[in-house]
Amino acid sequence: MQTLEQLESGQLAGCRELRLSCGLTEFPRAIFELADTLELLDLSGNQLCALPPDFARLHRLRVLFASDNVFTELPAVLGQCPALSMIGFKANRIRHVPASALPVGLRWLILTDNQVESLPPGLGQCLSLQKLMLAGNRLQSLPEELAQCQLLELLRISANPLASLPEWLTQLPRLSWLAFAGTPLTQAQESLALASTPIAHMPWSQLQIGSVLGQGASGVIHSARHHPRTRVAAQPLPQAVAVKIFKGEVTSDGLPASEMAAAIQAGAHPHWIPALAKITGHPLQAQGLVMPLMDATLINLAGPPSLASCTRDVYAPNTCFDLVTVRRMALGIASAAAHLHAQGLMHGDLYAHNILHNGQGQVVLGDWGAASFLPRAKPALALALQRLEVRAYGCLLEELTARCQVEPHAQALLDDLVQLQSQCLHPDASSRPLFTDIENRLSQMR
């Protein structure tokens, strides 16, 4: 984090990344002196509403974030930007989103935690949009010409007042990541999980919480141990676990409680990470979940996209792998995924990052933050939904047999893989299989 006196003094004099978080009520007009460099502005955490009519001198700009402000509106002047592709306005207290504010090259748009209403049709003239974050707001539809962007690829709906979704969004043909929990659509659905499905419950003051192992949109896990003798369910629970503390009322994905009800309702599978109990009596009134404390050799098995990739995930230099571990991952996720299915739910972030792996083609599904109840009543949209989640399966098994050391006896193996691939990536989601076929196809595979 850079500091405004290193600003107005000059030392920042052709940086390409701006970071200035120091409860700036006014946008520092010394931020125009980097206009041929600077290409990432993060003004985060700050007391701005307003953006100077001539901000559009930023013409490198590529990426802002703005969030954690007090904005009511996006700034217009932000579509007059050349370069801009990237917006992140979360948790502000935007109403408005005027179509002038949208550039046309936009791949990113962050809306998360504020009080939209609706959107303008002009968002479906972004034809390069691929992500669009929009949790947490007041969307009761979300506009028609939305269909036009083609390559949209993730999409968080959760936590509006959205009562349906529109039948053109499960036909948009990229479309791989949606989560739509904590909307009318949903609610029965998760409000009976947390009523009804039993799950044990933790005391905190039972907890001895541990050190940080990883953190997500949604919340931390720390390591932790609990009283070895207290029995808080039917079977004793392991002494050593993980306990996830979610971070606030909205996250990027949606709700605390969507997710907690989306988790109690998977139970248990071989290949994901189950919630033992669901915690109680914290301090601050925090949610949390016990979970099962993974083995020290599984690992991610990537890393979350990076600014430059977008939508896809980010692989260690040099990831290999061989196919008959290749298949093994393959298989062990499209089991939990098939599994997931089965009991209501898509993941609705189906990606490398979530899951961990030894190497050796053991691996485990975690993170339910974006999972949705898939629709009872609606038997049709509950299958296009699947079908969906299956394009993100294609994306991670493209990114798996990229990285793949082939044998000449193993070339039927990788073709196979490679076919498989292919359907699941159809731009036709009726075409793509369903995730029992996907498993029963990969068992059969040598």
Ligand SMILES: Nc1ncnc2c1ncn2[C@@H]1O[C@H](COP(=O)(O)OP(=O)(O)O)[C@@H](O)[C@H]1O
The other form holds:
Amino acid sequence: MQTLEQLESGQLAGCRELRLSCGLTEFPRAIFELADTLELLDLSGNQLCALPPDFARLHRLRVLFASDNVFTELPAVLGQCPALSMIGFKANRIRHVPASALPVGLRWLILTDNQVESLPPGLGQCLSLQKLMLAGNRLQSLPEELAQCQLLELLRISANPLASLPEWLTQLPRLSWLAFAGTPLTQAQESLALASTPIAHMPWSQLQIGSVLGQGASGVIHSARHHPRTRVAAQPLPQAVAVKIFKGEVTSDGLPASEMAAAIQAGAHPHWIPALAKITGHPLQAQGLVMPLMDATLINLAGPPSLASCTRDVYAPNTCFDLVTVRRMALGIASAAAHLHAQGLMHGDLYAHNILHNGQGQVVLGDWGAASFLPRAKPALALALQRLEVRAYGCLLEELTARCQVEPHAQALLDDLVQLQSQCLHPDASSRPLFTDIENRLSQMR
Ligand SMILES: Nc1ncnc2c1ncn2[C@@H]1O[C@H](COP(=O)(O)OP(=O)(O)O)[C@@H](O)[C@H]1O
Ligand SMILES: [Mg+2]
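Right, and the form predicted together with the named molecule of this protein, after the form predicted on its own?
Time for the whole complex; same chain goes first.
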């Protein structure tokens, strides 16, 4: 984070990235002094409601964040910025998104937690669009023209009053990560799961909270010990647990209540991090869930996508597996995904960064944050959504096989895995296998 004083005194001359959060009510014109170098501008956490009409003088700007401000409209001037490909206006008061605000090279648009009622048909002209984050708005429909965005890979439309998913959505050739929980499409199933699926209650007073294990969009995960005074579950809970405390507001993936419903519905599976109990009596009334604490030898398979990678996870350099390990990991994840689909859920965020592994092929999938109930009343749509998620799995397979050491005797296994991967990535979604088929095929591969 830099300061206004540094900017105004010229100390930041030549910088490529600028982050200012200091109660700004107006765009500081001194930023234009950086026009020949500035590529990333983060003005999140201010009181801005407008950008100057000559904003596009920032001709090298690729990334603009302006979350937590008070914009009521996506500024039209953004459409004139020649290099701008990533725009983030989370948690503003945006009602209006003019087509003119969308630069042609737009890859990543974040409008999470605003008041958008409709999107312009011109969004369909953003042919480079890969990632579109619209959770927590007032959308009742998506513009049909979005079907032209054939590179779209990730879409978040949770927590909107959307009554249906358009048919073209599941035909988008690259769409792989979709969240639509907390919409009229899913609400009845979410309420039913919350009301009728039994889950133990864990009083907060019985938990001794330890260190932070991780955190993402929706919550913070702590290790914890539990000191049972009363028996809270039919099965005794382990003493060492992990606890996810929800941040409580709408996130890029949706609402905490939807996440809670999905977690409860998901049940248990050997390759899935389940919810064991629901927290009660939190001093700030926060909601939370108790999970088994995963063994410390299990680590994240990758980090989340970066600004540069956009939709693809970032692996540690030199990550390398042997093929037998890859097959084992692939089988574990396919069986976890098959389990979720059988429970009537899609994961929505099937990514290496939501997988813990031990380097020897043991894997567990976690994170219910983006999970959505598959529409029970629409079996064809439910199947199409399962095949959409299979594409995410195809990306995972691609990442794993690209990081493989192949000994000569394992060539046949590699060929089988690569063939499976290309079927999972098939642009015609109806040609992709379902997870139960994938699981069967992987169990037969040697
Ligand atoms: N049960 C658990 N045991 C150990 N670590 C966990 C557990 N659950 C989550 N974590 C850690 O916390 C990180 C974030 O958890 P996740 O459920 O993905 O939250 P978010 O929805 O915020 O992304 C995980 O990637 C993992 O490193
Ligand atoms: Mg996560």
